[in-house]
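As a starting point, one isolated chain is supplied in structure tokens, in the form predicted on its own.
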Amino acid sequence: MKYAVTAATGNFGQAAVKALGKLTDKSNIIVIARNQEKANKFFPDFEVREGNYDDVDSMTKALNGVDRVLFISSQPGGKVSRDIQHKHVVQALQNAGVDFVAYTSFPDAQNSVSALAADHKMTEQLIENAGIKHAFLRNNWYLEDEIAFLQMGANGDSASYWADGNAGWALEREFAEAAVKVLVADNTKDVYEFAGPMKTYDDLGKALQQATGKDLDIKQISKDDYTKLLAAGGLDDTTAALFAGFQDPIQEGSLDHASTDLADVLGHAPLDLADAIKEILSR
């Protein structure tokens, strides 16, 4: 059995190969990265090929021979867009005649009202169009994507925020971890709702007093004030508005999809705020 990770590179897909290599040898892994001098310093044991989700014919290339393939999805804002590149992605997987895809979605993504949903629902279809054998992994969100609160917080004797609803947050190590389960798994789902027990920017706080030892003045403001208080801290005015952004799926309700998929799938929780937190921050 061959087994491939696309975009291994990034940080979900270097969590996912370091995870992958704990539940089968590694001769039966193919790292699949855009850049294949940077994949081979960061993955010097196993076989390392060039796949660009530009080209359908790079992609094409690098998944032959390879039966399972965990399909981490690209970054919006590239040179081709997101929607293009899944679809070449997609395209090469039938070229290569793949026998399963387990895909990194968005939570309820064929329902969702977040404009961050939209590629993912496409994807999904797509797959399902091309009759792949297959499980979408409907990630909630990384604990690291609140860098920026976190830091505040153990930086100082306060933490903002202005989303009011609900988050699945959990490190994204233990979503990469979930994901190569289900990548060797025998029996799988078609979808599995990735998330940690649904928690508020409050409990975020509250878990961060706890991390930090620190008697925070944890507070909700308004998101133009949030996007202020980002440039005082020395961030440009782009940079400022795209990190609160972050926050909007979660004002919106999109992140609001309690499931046990990720525990059941892990074996055991999440770890909790307090713990993951510390363990960014001391990274």
Ligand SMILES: NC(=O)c1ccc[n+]([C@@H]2O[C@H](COP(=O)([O-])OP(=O)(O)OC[C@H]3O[C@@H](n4cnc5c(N)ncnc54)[C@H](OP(=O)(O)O)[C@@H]3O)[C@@H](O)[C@H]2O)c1
Given for the second form:
Amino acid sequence: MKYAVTAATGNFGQAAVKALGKLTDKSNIIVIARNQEKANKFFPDFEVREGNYDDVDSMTKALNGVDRVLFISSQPGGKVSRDIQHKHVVQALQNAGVDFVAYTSFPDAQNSVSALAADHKMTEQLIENAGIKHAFLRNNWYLEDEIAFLQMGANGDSASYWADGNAGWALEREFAEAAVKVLVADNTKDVYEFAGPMKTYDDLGKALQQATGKDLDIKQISKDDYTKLLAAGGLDDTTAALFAGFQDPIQEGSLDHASTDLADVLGHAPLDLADAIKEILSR
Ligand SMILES: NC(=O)c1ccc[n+]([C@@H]2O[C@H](COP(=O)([O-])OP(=O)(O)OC[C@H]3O[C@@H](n4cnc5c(N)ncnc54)[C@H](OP(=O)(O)O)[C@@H]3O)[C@@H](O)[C@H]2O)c1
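With the form predicted on its own done, generate the form predicted in complex with the named molecule in the same format.
To see the whole picture, the full complex is given below, headed by that same chain.
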């Protein structure tokens, strides 16, 4: 059985390859990345192939002889739009005759109102229409997304946020570990709603206090004030607005999807928030 991980040089891909290497022999794993040189540095002991989502032929070649693929979604904002990149990847999966794909998606992708969900909804549909056996890994929020909030608390005496809603934070490596467990499993579900327990920013703030041992002032402020705070911290206005917008899905309820899938697949609960925060702050 040959397994491949795409976009393997990203944070998710690196964690996934590392975890997959513990589940199967390295000779069964093909690392696919658009930058082969970078991938060779990260993965000197693995077969590395160049595969660029911008180019169907490149991905088709990279997937030659592969049985099961972890297709890691691309980042929006590339020179080729993400929806087109993902169409290329699905076409390549078909061209190469791949048996099974595990695709990193978005919570409740088919019904979500989040702007971020649109590409994932489309990609899930393309995979379904292509008739490829699949598991949609609808990852909730990486705790690493909250680095600004966590560092505010770690470096100062307060931490602010604006969104009022639930998210199922867990470490990115935990989502990646679950992803590769699904990749190698004999019996899989079509959809996994991978999430940590539903928590608010207030809960996250309490966990941050526990992790840092500080008596922090955890404050909810307006989105406008939050954007200004980020700008005052050195971000340009566009980046500050972009970062503030990362809390939109939480405010709109798009991440409020409780599920035990992550714990079930991992075989244990994800780290509690305070321990997970300690892990991030110690990197
Ligand atoms: N659920 C969440 O909280 C959350 C948060 C952030 C992102 N995400 C999603 O999760 C995915 C993985 O996250 P991550 O942390 O690993 O992101 P990341 O560290 O930014 O990695 C993105 C990966 O995509 C690769 N890539 C970009 N354009 C490509 C192309 N044209 N062809 C092939 N590969 C390409 C990058 O390659 P290079 O190394 O060459 O740049 C990199 O390996 C993201 O792309 C996004 O879809 C989810």
